[in-house]
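Okay, so here's just one chain, in C-alpha cells, the form predicted on its own.
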Amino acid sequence: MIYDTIVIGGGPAGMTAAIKAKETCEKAKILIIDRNKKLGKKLYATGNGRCNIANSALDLSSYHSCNEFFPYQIINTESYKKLKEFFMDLGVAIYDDGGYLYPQSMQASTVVWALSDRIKHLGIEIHTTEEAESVEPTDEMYGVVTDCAEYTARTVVAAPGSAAAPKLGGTESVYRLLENTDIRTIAPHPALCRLKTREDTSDLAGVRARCRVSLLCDGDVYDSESGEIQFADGWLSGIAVFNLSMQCIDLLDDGRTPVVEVTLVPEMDEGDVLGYLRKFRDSNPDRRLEAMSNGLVNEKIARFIINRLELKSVTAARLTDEELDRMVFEIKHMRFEISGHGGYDESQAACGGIDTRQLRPDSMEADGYKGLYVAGEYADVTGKCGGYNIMWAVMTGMRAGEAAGKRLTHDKNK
C-alpha cells in the first residue's frame, strides 16, 4: 500500500502533523508510526503531568539552536493564538497562569485524549511498538523502513524525537533515521538537565534555595535565570541550571571551562546585605557566624561559607570587615566550576538534531527533498523549561502537516 503521509513519531509534533495534514487533504491515507506502546508517552510525562503547552514570554534565550534565529519565524505572538485556538478547536480549555499555558484540567492526559480522539476520528492508522529505522528517497516517493515493515509514501514528516528520556521513548538511533540522505545533522547533546561541579558539595546536598544563576566564561556573562537551585553531592540542578546547562554543555564540549554563579537573596544588593551583618555584629556580638548567615540562607548553606572562607572567628564580634566584605561577595557571587553534565537518561530534552539551515520555515520542509518534513524535538530547537518545547513541536507539526496536506491535494487536482 502506498500511503499519502507517514508519520514518524507519535509525540505532539507528530500527533499534530497527522491531525492537519488530513484536515487539510481529507481523502489523504495517513499513517503514524510509533516505537512506544502509545502515542504521547513523553507528553504524559511533562510539567509533572499537568502538561505546561505553552509561554507567552519570549526573547532571544527562550530556545537554542545553531541557526539562532530561526524559532523566532515560527514561534512569535501570532502562533501562540494559534496554538491556543487549536486546542481549543480539539476541546481543550486553557488555562494562562501568567503565561504558561495548562490545559485547565491541569492533567496532561487531557492533551493526549484529546489529540488522541482526533486522530481517530478522522480515521487515521495507527502502528505502535513500531520504530521507524531510515526514510529513503525514491522517484518522487519515500520508503519508509521500520523493525518489521517496509512502507512507501507520497510524504513524509519525521518527528521521532531525540535521544532524550529513554524511558519515554527517547533514542539516539533517532539520528540516524535520514541517514540516505543529505541532511546535515547537528552534533546532539543532553539538554535540560543537571550540571556536575568540580568543587565538593556534598554538605550541601538536600538543599533548595531561591536565587539567580549565571553562566560564566571567561570573563563573559553567557545568561541569567532566576528561580531556585537544588543542591546534591557534586551536582547542581533546578530549573534556573536546567536552562542555563544547554549553552554550557556547549562550553564544555568545546573544552572551555564554564562557571556558575549563584546569587543568594536576589532581592537584597550587596550593600543591603553588608548593613544586615553588620548591624547583626553591633546586635548580636555573642552570636556564632552560623547564626549570623543563617539570617539570610539555609543553615547548611551558611556552614559551607564559612568552611570555604576558612573563617577563624567563632562569634561575629570578632569578625573583621575584610572578612565581612567577604562573606558578602561569597552570598552574592557563589561560584561553581562545571565539570560535566547529566545524561540523556535523566535530560528532559536534548539538543542537536536536523540542521534548521536546510528547513523552510513556512513549512519545515527539507531543502532539496520535496514532501520531506521535520517537526519538534528532531529539529536542531531546543526550548527552555516552561511550555516552550510542547509549543514549538505542536507548531512545527502545524506547519509541517498543513504544508503536506496542501502538497498531496495540488498532486491530486493536476
Ligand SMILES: Cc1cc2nc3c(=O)[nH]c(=O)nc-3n(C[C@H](O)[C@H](O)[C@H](O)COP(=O)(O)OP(=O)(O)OC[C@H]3O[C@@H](n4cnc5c(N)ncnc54)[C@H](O)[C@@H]3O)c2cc1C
The other form holds:
Amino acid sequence: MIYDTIVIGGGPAGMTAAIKAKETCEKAKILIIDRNKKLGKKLYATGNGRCNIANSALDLSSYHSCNEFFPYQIINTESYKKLKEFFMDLGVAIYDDGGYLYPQSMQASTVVWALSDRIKHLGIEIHTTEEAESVEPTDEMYGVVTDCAEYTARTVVAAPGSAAAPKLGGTESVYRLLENTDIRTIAPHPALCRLKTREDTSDLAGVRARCRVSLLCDGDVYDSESGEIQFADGWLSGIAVFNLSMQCIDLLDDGRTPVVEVTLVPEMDEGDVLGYLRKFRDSNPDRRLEAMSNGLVNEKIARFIINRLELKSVTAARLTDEELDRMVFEIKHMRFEISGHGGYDESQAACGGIDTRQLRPDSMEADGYKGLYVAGEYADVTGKCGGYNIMWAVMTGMRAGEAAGKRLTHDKNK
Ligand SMILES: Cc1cc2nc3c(=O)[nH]c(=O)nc-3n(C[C@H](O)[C@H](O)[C@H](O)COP(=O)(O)OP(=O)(O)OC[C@H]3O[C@@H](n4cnc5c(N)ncnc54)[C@H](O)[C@@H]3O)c2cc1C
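In place of the form predicted on its own, the structure of the form predicted in complex with this ligand is requested.
Next comes the full complex, and the chain you just saw is listed first.
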C-alpha cells in the first residue's frame, strides 16, 4: 500500500503533523500509526489531566539540547500565539494563567478530542495497536515496516516520542526506528524526574518547602529555579528539582558529582535571616533551638539543620555567634550531593533523541533524506516543566506537516 505521508506516533506532534500535511495538500493520502490503543494517550495525563499546552515566557534555559540554539530557531516569543490560533481553529479556547497556557476547560481530553476529531474529519487513516519497527529509505520513497505490515510512503514524519513514561506509550525502541539511515541519535536519558541524595534524608520525608534550588558542580552554578521542593526518603523532587534534573543527569553521566543547593526562605537574604535569629535569641533566650529555626522553616527541616550542624546548645541563649552564622549558612545554602535519578517510568520526558544538527529547522526534514521529517520529543530537545514540551511537539509537528504537504503538492503538480 502506498501512502503520501505516514506519520509514526499519534501524540501531539504526530497528530498536528498529520492535520497540517492534509490541510496543506488536500489530496494527500495520510496514515497515522500508533502502538497504543488510542491516539494521544500521554496527552491525557499531562498537567495533572489539565494539559499545560504552552508557555509565553521564554529564555535560553527553557530548552535543553546538545545543539543549544536549535530549539529557538523554531520556538520564539510569538510561538504561543500561533499555537493558540491553531487550537482556536480546532475549537479549543485557551486560558492564560500568568503565562502558563491551558485549555479553558482545564481538561486535557478537550485537546485530545479536538485533534482526533479534526483528523477524522479530514479523512486521515489511523492504525492503532500497530508498532512501526523501521523506516527504510528506497529510491525517492520510504518503506515503513511495522509489526504486522509493510507500507511505502512518499513522505514520513517520525514522531514516536521518547522512552519516558512507558505506561503511556514511551518505549526505548523508538531509538531504533531510524537505524537503517545515517541519522544520528544522542544517547537518551530520563529527564524531569526526581534526584537521589547521597545523604540519608529520611528525617525530612514528606516536607514541602518554598525555596530556590541551584545545581552546582565543582564551583560552577549550572542552573537555578524557584519553586517548591518536596523531600522524600533519600530523594528530592518537585517541579523546580525536575527542571534541574536534565543538566544534573548529564553531569552524573560524565562521572561528576553534582550538588543541589536549597535556599530556604527565598525572600530573605542572609542578613535578614541573621537579624531574625539574633532577635529571636535576645527576645526568647529560654526557647529551644528547634523553635528558633522553626520560626523560619518547617519543624522537620529545623531539626535536620540542628542535627547536621551537631549543635550542642539546647536553648537560644547558649548559641554562639559562630553557631548562629553556621545556622544562617545552612538555611541559605543547604547542600545535597546527588548520586542518582529516577528512571523512565517516573520521568515526564527524556533528554537525547535525534541529533538536531541533522535537521533543518524550517521544515524538520533530515539532511540527506528528502521527505523524511522528525517532530516532537523524538528530537534531542527537552523543555522544562510548564508547557514547553507540548509547545515543542505542536510547533515541530506544524513545521513537519506543512513541509510534507508542500512537497506532496509540488510533486502532484509536476
Ligand atoms: C505525566 C506527564 C505529564 C506531562 N505534563 C506535561 C505538561 O503539562 N505540559 C507539557 O508541555 N508537557 C508535559 N509532559 C510532556 C509531554 O507529554 C510530551 O513531551 C509530549 O507528549 C511529547 O509529544 P510527542 O507527540 O512528541 O510524543 P508522545 O506524546 O509521547 O506521542 C508519541 C506517540 O508515539 C507512539 N509510538 C511510539 N513508538 C511508536 C512506534 N514505534 N510505532 C507507532 N507508534 C509509536 C506512542 O504510543 C505515542 O502515542 C508530560 C509528560 C508526562 C509523562
